[in-house]
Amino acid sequence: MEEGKAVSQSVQESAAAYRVIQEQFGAAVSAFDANETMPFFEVVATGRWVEIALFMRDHAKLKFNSMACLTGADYPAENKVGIICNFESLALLGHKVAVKLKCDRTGGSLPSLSCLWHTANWHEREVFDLFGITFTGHPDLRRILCPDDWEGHPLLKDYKVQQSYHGIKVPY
């Protein structure tokens, strides 16, 4: 966090939670960003994602028992796609944090969290459908919004809308 910058109590609580995570995982996580809207950090060692998430859920000082959201993001300048997960500790301190992960834009994959938070199941399917990220270990990874034979992933910034689908003109 920047020195001399006043931060809210909730950001301070989130920073304290991050320090517990950083102590345990070191270089596997990025520096903390004390964003007032939603403080966040990035998991740079994506292979450790399930381990980090389990630690966040179960550690006595963290208890991130709610995954409020998991959404996709496209970073074409980096040739990456990723996810942003919003976690809250509803049972303990009320602290919250967003966690970002990135993978290759073409053929990228990240470990699934559906075994830790059931809500991740549908969120990961949506990100798979709209951004093309594969979630390893997901129990039922298939499209959820587009038909199974839809071409491409509609929320990628360079997505080109099909002109027709099974002979039906696609409006755009």
Second form
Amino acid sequence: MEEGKAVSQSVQESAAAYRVIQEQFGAAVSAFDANETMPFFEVVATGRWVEIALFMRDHAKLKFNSMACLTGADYPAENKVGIICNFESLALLGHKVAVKLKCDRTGGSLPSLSCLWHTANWHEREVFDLFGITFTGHPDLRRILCPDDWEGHPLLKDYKVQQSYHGIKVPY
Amino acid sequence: MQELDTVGQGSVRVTRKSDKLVILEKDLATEQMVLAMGPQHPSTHGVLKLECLTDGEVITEAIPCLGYLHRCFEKCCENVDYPAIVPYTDRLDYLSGMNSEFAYAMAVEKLLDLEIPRRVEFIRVLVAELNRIASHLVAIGTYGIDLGAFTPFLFCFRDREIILGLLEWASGARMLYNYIWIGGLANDVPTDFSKRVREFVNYFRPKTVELQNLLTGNEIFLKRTYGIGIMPAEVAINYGWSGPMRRGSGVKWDLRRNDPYSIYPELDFNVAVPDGKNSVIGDCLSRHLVRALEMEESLKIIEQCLDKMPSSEGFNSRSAIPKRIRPKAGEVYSRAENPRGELGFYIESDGKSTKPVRCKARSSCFVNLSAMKDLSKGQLIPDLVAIIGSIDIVLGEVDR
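Having seen the form predicted alone, please provide the structure of the form predicted together with its partner chain.
Next comes the full complex, and the chain you just saw is listed first.
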């Protein structure tokens, strides 16, 4: 964002929502990144994620009733993988915010949100499938897009495709 | 009433012979049966497999199995330049390629902070709405077929053909257009395009009524959809449903109106929601009605676009397209109202590369389909077909 350019209204709304969360949870969340394209904050204390998410869903000033999207991401430079969740208070307060979480690249796990938003169920399965993040408390954590006996997690940056699958040559 | 000797475990099968009930079979097993529906099944609209646990004809659980059409869209995106992703987006929801391209182009433009010429915006909305009608025609036509009505399907495809012809005229392709580029369009629309589109609108308006009468005036169609697969509004939002599915549950919320993009704020149209007079809010029939109503709203939007569109004089559809697309470091989550719901793109750029670090498509069908397990519980097998049809999935977008 250019210097001096007015912060748009939607970012101000997101910032206001962030302040409510920050007041409640303090150091568990990082500082707010007020960029124009996708304002976000990070949850540092990933263990409290379900608690924070429940607060976001049910607090009268937040009311994030809809989880629009849950994306996985790979950060090889930090040796981390993570998720980005886009929340919206749909037809209620109208504000949006994105939340990021990171965990270890090998054997990392994050708490599952499928108990709060149904949307999270399949999206977390997809992230598990493509990035290998385990979601603790997920009711049915199986691969969703790749076959059950596929090797590796394709969207990791250092992914090498397996040579053969049930006798079929894979890489071409 | 005669006494039947039904002593034993499980059910019996009886028949009537000259006013007498005769037992044909006894001790029938009543354990659950697994019924695999698909991936090669005409009513699953593509390669979807449903593993149904059934108790007689009642479904106790239907588990969708996907991935048969998974083609690593997101991995492909990390290996090609930004403009080269546009043709891939066509292949997500192949029934509404224009809308997918539109959504993707907008996401990258947000990252680039690009200003788009006004005529480009009008043409984009025009072709996207034409494509929306074409897509809804397939949805409605195939839904009729699912429920045993063959004629509407032929009517739908006859009219869809005209739209495909128009879009082919503009872009050169019938389904996979590669027409909306980042910052502009592949080319301007042909000279007489507006005239032909207007002709189509005038032709199609009475046809929507005809089509509507064919289906919602049909007793069988009504019986098969009325009160089936009801989804309450709260649960629909919690499931992340979007588009006609969410509006079918009575949530009057449309991205084009409530979080508008492009030139939609200047256009006048209604957000279609069922009124609850002819259908139960949230049932299969409501979702069908929303699609039918939306086609009429799209016609309105198309007419307004034609009226308000700036002239083509001195217009270059590629004038705003950057020579080299390399967005500054950052992320964007941008979405658009597609015929099947919200298509969102999450794109991350590192500011150095001409390729995205991460590009995720938030598919509306994927999210809509995830409610299948809850929707199908306790339904009859034929009703399952009605429910899948009303979700209107395109497996190209579900599996990506």
